[in-house]
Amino acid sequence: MADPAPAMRRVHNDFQKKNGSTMSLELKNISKVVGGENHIHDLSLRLEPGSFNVLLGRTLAGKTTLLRLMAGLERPTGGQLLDRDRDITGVSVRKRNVAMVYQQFINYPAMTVYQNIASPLKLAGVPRKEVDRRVRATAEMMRMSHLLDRRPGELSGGQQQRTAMARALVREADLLLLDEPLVNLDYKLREGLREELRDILRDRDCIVVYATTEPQEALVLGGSVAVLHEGGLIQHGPTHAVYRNPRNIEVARIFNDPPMNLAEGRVIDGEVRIGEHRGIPVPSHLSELAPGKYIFGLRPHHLSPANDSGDRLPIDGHCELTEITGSLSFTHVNDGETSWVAQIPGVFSADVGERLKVYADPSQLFAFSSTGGLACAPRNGDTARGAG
């Protein structure tokens, strides 16, 4: 793969010189009720100038509604939107300098790619020479200079979405909203475009909000993450910090793919016991836990079929299923109470029903209180590395 970075940087600097946007967006106790249903519930969130934010949540968590509220396409039922200290709650979307990219590839079918990208500038009455310069710079950044004369109908899905994104980027909006822009693309295209987008979006000085359902996407994109669940904000912070310290079980559930293993257990007599399994001495990062019941969480790649260091927590059960991808094996082990998933490098075959022991790395255990709040997270020195 060629390195697009230098070209991109150059274009960015160019943009930055011109655009000195310092918009910050604050949502204060925003709620949105539609037909008696709470779509967004008492949500407060502050987005710093130039920040890159991922909005992570499942389908129907309220991501799209929140984006529409931020854009001004919808008015909140309660609460305020502030730009720095200016109330912009009732300001129409046309006056807000907002750009939005949707799941569907939305372009003007009768226009060429060039005209599509130029359209927002033309509407804004930008001089023709300036339009030409910015369209070509943006097209280069999106690596579609060679497609400028085509019409959207002649492009592949990926190229159509690039066009839609270029149209959003060319405007130099204060607020750029992306609603699962890659979800309708092929997995492999998604993988490439995701990394490109990360580099393009991260350096922009507008506020970027990127909605997705996929934990992996959030991790690749970095920045900050706001985790949305049933219309409420449940955690907001640097993406990798949230990943390593999920505030509660719900965040851990939403922000893990493959899903985190969760099982009930106890801290008792200086031991950690999970389910009916043999206890092990309390690992150092859990030493401050008071004795009692907890829900323990463990990421699948911290379960291994071998007891390498000898101090691992054995989980024995029977194999329910193995999924082998060639580079990884996902082995599902049921211990009678919980179905554990172990992510094992390489090919690990086991027959369904076979008795199997997998070993949990105790230093990687998360402990959640019985009400779901995070009690302890593994210390990896990662918090220092943070969002990296």
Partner chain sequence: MARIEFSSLAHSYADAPAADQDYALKRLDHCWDDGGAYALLGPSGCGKTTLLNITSGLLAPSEGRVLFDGRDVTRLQPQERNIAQVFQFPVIYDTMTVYENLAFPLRNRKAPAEHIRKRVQAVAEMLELSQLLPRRARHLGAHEKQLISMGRGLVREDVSAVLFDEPLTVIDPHMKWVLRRKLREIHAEFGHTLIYVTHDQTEALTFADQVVVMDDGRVLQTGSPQDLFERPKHTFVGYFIGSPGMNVLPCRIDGERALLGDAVLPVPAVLVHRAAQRSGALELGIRPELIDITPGTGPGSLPASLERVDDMGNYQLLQVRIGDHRLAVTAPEQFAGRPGDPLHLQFQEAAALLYRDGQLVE
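Having seen the form predicted in complex with the partner chain, please provide the structure of the form predicted on its own.
Only a single chain is listed, so you will not see partners or other molecules.
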């Protein structure tokens, strides 16, 4: 079956060029206070026309609040929202060309899938023939043409969310906001739909903002990422560049699941020494570090039960826990100072309390200053698999 996405993108792009609807969005010193609590504080962010953007952060980091501010569903306590330098801070959501997809499967239960997808176009007074063309093109793009006569109650969770997404996409909005749209789907369905979404949303002449708590999802989707923490923006840039060069320890923690292993250590006498473990020669990418104390970081998949290369840093400890997911095992090893997590391919079994030795890949060590800022990152560019 031919991929309908390119044809749909052409239709969408032609529509926007004809109507002059390409927008930019700038948030300037935005704050949002609710009940005396800062949900968003002094946040500035510029989203370029046609860009794909991921909001990455833990639960309660401020992602949903920020999406609602972008949509016009809420008004900021302070700051401005600008569209091509035009102040739209007080403009109602009804006067903005915005579409939003939520975590929940929000559809009209009494309507068919066709009617659900068509509903925003009918409200906008789009001619019937154009409604039909756009509904069927969007349904084909979402691979749900065979479901158009069904009602939401007859659909699976994944099909219901596809319907909600199709209703948002058919509007050909200037700004498309997706608030963790796959979080309520099972793992395999989420994985497959994530890959499809990346292709569907690529190259659309609108701003797409996708909120997630999952680093792996951000890496798969690509584009740019804005990392949020406690209502603030702590790093923004191309997704893979931010992953490879986290500005500080907090970004490194957020942009990895399980979080990056962190341990205090020193550079001394030409060696890196982490805790009480045997020192190893300073890896080449850390060669410019001045002697002194650092916090060293290592992603879980760079800890291994085997020392294949012979130059790895041994970490002796005991097993606290092993979590087996099927394709991966997450083994927690406590060395008396630090609890390390090793991400091991396949099934790796160890009993709680069992003595274990795992080996750290020195070429993948991150170094952070005592205040948490990035001092040095690996040179070879880690791969997306490191996020979980």
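Numbering follows the first chain given and starts at 1. Take the two forms, find the largest set of C-alpha atoms that superpose within 1.5 Å, and that set is the rigid core. Because the structure is predicted, anything quoted here is derived from the model rather than measured.
>> Quick check: between these two forms, are residue 126 and residue 25 assigned to one rigid part (C-alpha given to the better-fitting superposition)?
In response: Both residue 25 and residue 126 are in the same rigid part, judged by which superposition fits each C-alpha better.
>> I need the hinge angle between these two forms, given as the rotation of the smaller rigid body against the larger one from C-alpha superpositions, in whole degrees.
In response: After superposing the larger part, the smaller part appears rotated by 9 degrees.
>> Looking at residue 326, what is the CA displacement between these two forms after core superposition, in angstrom?
In response: So the C-alpha of this residue moves 4.6 Å.
> Once the two forms are fitted on their rigid core, how many angstrom does the CA of residue 349 move between these two forms?
Replying inline: Superposing on the rigid core gives a C-alpha shift of 4.0 Å for residue 349.
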